[in-house]
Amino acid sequence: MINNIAEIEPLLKAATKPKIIITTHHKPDADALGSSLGLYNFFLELGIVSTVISPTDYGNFLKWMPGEKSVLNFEQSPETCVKLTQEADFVFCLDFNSLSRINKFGEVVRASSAKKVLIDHHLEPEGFQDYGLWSTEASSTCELIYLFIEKLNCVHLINANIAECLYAGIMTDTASFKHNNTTATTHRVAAQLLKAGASSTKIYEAIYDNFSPERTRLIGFALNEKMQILREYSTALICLTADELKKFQVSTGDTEGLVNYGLSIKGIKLSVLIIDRLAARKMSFRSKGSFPANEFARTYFNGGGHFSAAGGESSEPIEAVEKKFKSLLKNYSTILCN
């Protein structure tokens, strides 16, 4: 565990307020954007103006979050983002363990003279940070943001805006508190956020009941026409081509959560989604039991992540990626079939 983040408290509370950038991984999910905006809104309560920079766009289902309209997209405003980062005193890096996870913006952050602050729960951090709060035992980065605020003795400053952002990330990264990363601390933090003004019903509806008709049709198509059940390996696989994405007018965030459907099938221990994004073939892995999704993604598909939830990518055609994936399953037959 890395835990020297409390050392920055006097710097944050100094008479001269620091210039702060907050960033997170590309194509941010609810934990990534929720932790970023939760921290942004907390800094407002401290009288500190910060800027959230996303390396890319993100799904419309996240745009309800308080402060979202202030987020800068690096791909849309690179010059502004570079200038702000060059002038920053601190860059808070949330929910990623390597600067490669923020694409081209990573080199901008690396070159900045700003102090780098890592708050994350993924395995094997790169080590670029000056200060950090890192633990793989945390359910989410949003949980760690709460613990950071707690370390500063500022829990009393958590308002509804902060609470809503942080609760969203905890809820989604634990799959509504059902994954094994849900701990007593997770429930304690969630309870405090509800007490501070977060509405679990409002947040759930904003994230899960807020999709387009095209996304709903895509899910039906993927489950009915594209899902393969590989019973001999207790595996479910969905492959979506670029033409299929175009047919269903898929936009950022529309495939979020699709990989999880496979694990709801009795006897399935590994669920995989392969998507042809033209520039690369993106892969999502979700597992139950002892299958090491992160190790598998890192070893064979240039990826990584958590033990039971990981991602990868390949430059090969989607047919070749599918063939390679299937050929590798025999190496894990003992794990998957017991």
Given for the second form:
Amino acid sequence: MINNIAEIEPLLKAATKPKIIITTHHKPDADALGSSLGLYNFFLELGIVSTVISPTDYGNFLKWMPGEKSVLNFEQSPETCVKLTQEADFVFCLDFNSLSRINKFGEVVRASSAKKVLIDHHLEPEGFQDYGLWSTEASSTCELIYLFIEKLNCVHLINANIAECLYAGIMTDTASFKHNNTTATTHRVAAQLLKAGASSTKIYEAIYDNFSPERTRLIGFALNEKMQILREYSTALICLTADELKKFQVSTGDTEGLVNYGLSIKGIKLSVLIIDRLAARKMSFRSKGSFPANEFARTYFNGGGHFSAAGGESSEPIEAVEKKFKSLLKNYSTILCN
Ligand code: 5GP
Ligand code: MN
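Form predicted alone done, so how does the form predicted together with guanosine-5'-monophosphate look?
Below is the whole assembly, all chains and molecules, this chain first.
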């Protein structure tokens, strides 16, 4: 646990108009963008206009979040993002802990003389921060943002905009309060956010009930025609080629959640999705029991993540990635067969 974030309170208060950048990991999910915009809206309550910079674009299912229109995309406006980061007093790094996770923007952050503030719940922080609130016990970065606001004695400032953003990240990172990262603190924080004006139904619908027909059909296609069940390794595998992604007009965020279906099959302990993105083959791993998804992703596929939910990538063709993945499974047969 890293917990010296309270030390920035006097610095924040001393600065007349602190220049603050908030950034998060590439292709932000609801926890990444929700924590960023939750903090952005909180700073507004303190009279501070901060800037949220996303290293890349993100899914349409996040575009309802209050403040979202002000988010800068580093890939679209690199010069502005570099200038703002160079001039910043503070850079808040949320929901990631290694600067390589924010692509080229990572080196811009590293080179900035701004104080770096880490708020995150992933394993193995790189250690680039000056101040941090880091705990792998937290359900989500949104939960940690709430705890940060609580440390500042500012819970009374949490309005509906802040509450909606934070609730969204807690809801999605716990898979609707289902995963074992859901603690008593998670429920206490969620309850406070509901009291502050977040609507659980509205947020659920905004995130989960806004699929395009193509995205819904892609799920059917992937499960019916593409899912391989490797019984001897208790593994489900889906590989989607570039042509298939094109056919279903897949855009950013559309394959989110697809990897989870495999795990709902009785006896399956590892579910894997390999998708053929233009830049690289992107892999998602979800496991049950003692299969270390993060270690596997890190060792073989240049990735990482949580013990049971991790990701990685490869520059090789999708067929080669599929073959390599399958050949590696035998090293884990003891874990997967029991
Ligand atoms: P997803 O499968 O949803 O893309 O990612 C699941 C989790 O794995 C993320 O929350 C993140 O912690 C981690 N992850 C995904 N892709 C990568 C990657 O390329 N590198 C690292 N270090 N972690 C990743
Ligand atoms: Mn998260």
